[in-house]
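Take a look at this one chain, the form predicted alone, written out in C-alpha cells.
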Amino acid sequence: MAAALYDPDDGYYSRSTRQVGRSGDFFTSVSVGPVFGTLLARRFLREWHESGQPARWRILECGAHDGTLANDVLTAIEKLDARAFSTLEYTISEPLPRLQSTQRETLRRFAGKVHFPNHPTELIDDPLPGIAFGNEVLDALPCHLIEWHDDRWFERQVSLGGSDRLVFNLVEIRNPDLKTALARLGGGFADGYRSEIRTGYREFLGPLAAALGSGLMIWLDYGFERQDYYHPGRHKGTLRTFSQHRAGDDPLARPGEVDLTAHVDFTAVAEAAQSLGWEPVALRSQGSWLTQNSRDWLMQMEGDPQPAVLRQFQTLTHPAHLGAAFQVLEIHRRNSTP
C-alpha cells in the first residue's frame, strides 16, 4: 500500500495532482470551495488566543495535495487577524517532489511564510505552539489486512502467483506490533471476517507532537470508534479503491493507478496520541463540529446573507452529503506554563 500509493516514481500520489474534484478520482470538503479552509481558519485562531496567543506558532498540514487547502487557510488568517498571520510559520511537510513543486507554485503569494521540510523530524530542534492537521490523511497510511480462522487471526499478504498476477495468501502473523494490536480487538468473529488495522499511528504523530512541544491535532476522515470498526456486520472491511469516482473492492488491481483507502479507527488515534502525552478531547461528525465552530461567523452573517457562501456550509454539514460521512478528532496537549 505504501509503494502504490507514495513511491516517487510510481506511486499514485507522485504521478499527477489531479486526483481530487470532480475531474478527479474523488471528492473532498477542499472541494466545495473556500469555507472549509476559512472555518479552520477561525478554529485555528481560537486556539492562538486560548494559548496565550505566542510570539511564535505553527501550524503543520499534512497530505496538502496540491496546497488549495493551505491557500484557502492562509487568506482567511490574513484577513482575520493581522497580528496572529505576522508570527505564523506555515509548515507544509511532503516528501513527494511534484506535489511539492505544485504547493509552491499554488501559494507563491504567501512564499517566506510557508515552509517545505521532507519530514516533521526537521523540525524538532524548534518546536513551537500550535495545530497539526490533516484532512483524508489518515486513512491513506498504510494497513495490515487481517482475516478470522479458527478463533484467531491470520495476515493477508501480496506475494505473486501465477502469469505474475498479484495474489493474497493468508500467513501466521509474526510481526509484535501486529500482534499487540491484534489483541485490543479480542476474539469470537465469525470464519471469514475479514478487515484492516494500522500499527503506524504512534510513528506517524510522534513527530507531528515533537515539533509543535503543544497545541492541538485537528484530523478530519472516514472513520468509526473501534467497537464500530470492527463490528461483527462490517465483516469484509472497509479497504476499497477509487478511480474517476467510482469504487472498487480489488486493492491489487492497477497498483499506483487508483487510490487506495481504508476507514481510520479512532480509538487506535487516540490511544496513540496519549502514549505521546496529548489527549483526546473531541471526536464529532464534521457537520457537528464545523456548526459548532462557526456559530460566530453564521452570526456575522445575519442580514447580509451570502447564497454561495451558505450552500458551501451546507454541503459540508448536512448529513446527506459531507456532514455525516466525516469524523473530526481534537487532540490536546498543554504547556505546563500558562
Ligand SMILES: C[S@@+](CC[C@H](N)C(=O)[O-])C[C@H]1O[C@@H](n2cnc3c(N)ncnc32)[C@H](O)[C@@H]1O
Given for the second form:
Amino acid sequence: MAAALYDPDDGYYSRSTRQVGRSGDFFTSVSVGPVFGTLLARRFLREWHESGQPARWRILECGAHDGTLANDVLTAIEKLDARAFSTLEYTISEPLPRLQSTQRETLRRFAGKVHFPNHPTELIDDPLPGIAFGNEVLDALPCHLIEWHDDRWFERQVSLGGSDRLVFNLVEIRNPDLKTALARLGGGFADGYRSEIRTGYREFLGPLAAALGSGLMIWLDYGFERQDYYHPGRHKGTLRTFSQHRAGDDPLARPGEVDLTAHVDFTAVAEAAQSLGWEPVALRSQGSWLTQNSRDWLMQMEGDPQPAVLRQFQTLTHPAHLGAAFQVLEIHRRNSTP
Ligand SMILES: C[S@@+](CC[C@H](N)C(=O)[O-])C[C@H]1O[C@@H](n2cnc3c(N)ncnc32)[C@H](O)[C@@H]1O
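Structure of the form predicted in complex with the ligand, given the form predicted alone:
So here's everything in the complex, that chain up top.
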C-alpha cells in the first residue's frame, strides 16, 4: 500500500495532483468549497484564544494535497484576525516533491508565511504551540490486512504470482507491533473474517506532537470506534480502491493508478495519542462538530443569508451528504498537562 500510493516515481499520489475533485477520482470536504476551510479556521482561532494567544503559534497541516485547504484556511484567518494571522506560522509537511511544488504554487500569495519541511521531525528543535490537523489523511496511511482462521489471525501479504501478477498469501504473523495491536481486538470472529489494522498511528502522531509541544490535533476522516470497526457484520473489512468516483474491491488490480483507502479505527488513534501524553477529548460526526463550531458564523448570516454559502454548509453537515460519513477526533494537550 505504501509503494502503490507513495513510491516516488510510480505511486498514485506521486504521479499527479488531480486525484481530488470532479475530474479526479474522489471528492473530499475540500472540494465542496471554501466554507470548510473557513469553519476550520474559526476553530483554530478559538484554540489560539483559549491557549492565551501565544506570541508565535503554528498550524501544521498533513496531507495538504494541492494546497487548496491551506489557502482557504489562511484566507479566512487573515480576514478574521490580523494579530493571530501575523503571529501564525503555517506549516505543511509534505513528503512528495511534486505535491510540494503544487502547494507552493497555490500558496504563492502567502509566501513567507507557509513553511515546507519534508518531515515534521525537522520542527522538533523549535516547537510552537498550535494545531496539527488533516482531512482524509489517516485513511491513506498503509495498513495490514488480516484474516481470522481456526481461532487466530493471519496476515494477507502481497507477493508476485505467475505472469507477473500480484497475489495475496495468507501467512503467520511474526511482526511484534502487529501482534500487540491484534491482541486488543479480542477473538471469537467467524472463520474467514477479514479486516485491516494500522500499527503506525503513534509513529505518525509522535513528530507532530513534538513539533507543537502543546495544543490541539484535529483528524477528520471516515471511520469508527473499535467495537464498530470490528463488528461481526463487517466481515470483509473496509479496504477500497477509488478511480473516477467508483469504488472497487480489488486492491491489486491497478497499483499506482487507483487510490487505496481503509477506514480509521479512532480508538487506535486515541490510544496512540494517549501514549504520547495527549488527551482525546471528543469524537463527533462531522455534521455535529461543524454545526457546533459554526453558531456565531450562522448567527452573523441572520437577515442576510447567502444561499451559495449555506449550500456548502448543508453538503458538509447533512447526514445524507458528508455530515454522517465523516468523524472528527479532537485531541488536546494543555501546557499544564502532565
Ligand atoms: C485523500 S488525500 C487528502 C487530500 C486533502 N487533505 C483533501 O482533503 O482534499 C490524502 C493525502 O494524504 C497525504 N499523506 C499520506 N501520508 C502522509 C504523511 N505521512 N504525511 C503527510 N501527508 C501524507 C497524501 O500524499 C495525500 O495527499
